[in-house]
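We begin with a single chain expressed as structure tokens, specifically the form predicted alone.
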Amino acid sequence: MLRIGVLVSGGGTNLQALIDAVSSGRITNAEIAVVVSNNAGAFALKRAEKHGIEALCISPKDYACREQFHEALLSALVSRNLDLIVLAGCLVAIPPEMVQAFPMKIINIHPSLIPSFCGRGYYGLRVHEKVLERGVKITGATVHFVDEGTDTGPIILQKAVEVQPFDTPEILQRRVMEQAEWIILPEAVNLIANGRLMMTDGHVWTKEKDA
């Protein structure tokens, strides 16, 4: 059984997609063991509590320096014997120490088709604002492994979403969530939980079910 820790900073809609997928059987051989937020007011923590999942707030505001915060966060994750960490709208930069402690065991959902509209400064609504400013016709979402760069880890899954003529950033953000993020994040977790990913030359491939 894959033990999952979810890191989230806000409302937790992607967290809810994971909870629903576990409940419905879309994700098998996995359980969400803990939800951690850097924001005490994050609704994601209430979502976790409602479903009987341990909910923790570990905020940098509660520590004298960023290093102490990183130590506390890493200690909390390591002590819970997690097999996978999912960044589901986590707005805190992941320190290299965490990547080293969980090599190829941290995944992130990003609201664009990487390598477009990603990297430092591209998060949340800003991604969709930039998509509309550029005038692209297709956007989407990406699930990728986390390395020590920003949105540079190996890609697991992507799903495209059409940009409509009268989209606002908020409307586009919602469509990307509904048509891409809430679909491919649970799918990626299920692939990992059932040993259906392989990597060659830094690229991730999906194994057939009967392979």
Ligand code: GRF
Second form
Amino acid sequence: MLRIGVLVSGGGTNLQALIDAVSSGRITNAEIAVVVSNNAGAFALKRAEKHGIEALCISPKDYACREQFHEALLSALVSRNLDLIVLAGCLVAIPPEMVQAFPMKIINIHPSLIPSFCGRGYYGLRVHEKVLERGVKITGATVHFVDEGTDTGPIILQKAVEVQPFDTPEILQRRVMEQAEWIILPEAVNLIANGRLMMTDGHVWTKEKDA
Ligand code: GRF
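Now show the form predicted in complex with this ligand, given that the preceding structure was the form predicted alone.
Zooming out: every chain and molecule, the one shown earlier first.
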């Protein structure tokens, strides 16, 4: 059974997609052990509590400096014996110590087709604003492993979504969530949990070998 920690900052619709997929059996061999938010008001925490999942707020505001916040976050995650950390709308920049503590065990959902519209400054609605500004006709979402860069880790799954005439960033964001994010994030977790994620060199991801 893969023990998952989910890091969130906001509404938590991607977290909900994971909770629903575990309940319905679209994700097997995995349990969500803890949900951590940097923001006490995140609705995602309520979603976790409603489903009997441990919900924690670890906010930078409660620590004297960034290092202490990072230490608290890391020790909360390490102490829960997690096999996988899912960043599901997590707006905290993941510190290198956390990547080193969980190598190839942190995945992120990004709302564009990486390597387009990603990197520093590309988060939330801003991604969709830039997509519309550039006028591309296809966008989508990407699930990838987290390394020490921003949106640079190995790609796990991608799904394309059409941009429509008269889209606003909000309308496009919703379509990308519905048609891509809420589908590929649970799918990626299920592949990992069941030892079916094939890496680009052909070997299958395992928590022992890839860490
Ligand atoms: C999603 O668009 C996700 O791709 C991005 O932040 C948003 C989070 O939405 N990283 P939610 O909190 O899962 O509803």
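Positions refer to the first chain, counted from 1. Computed from a prediction, not measured in an experiment: that's the story for all the values here. In this text, rigid core is short for the largest set of C-alphas that superpose within 1.5 Å between two forms.
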{"property": "Large Cα move at residue 202 between these two forms, threshold 2 Å, rigid core", "result": "yes"}
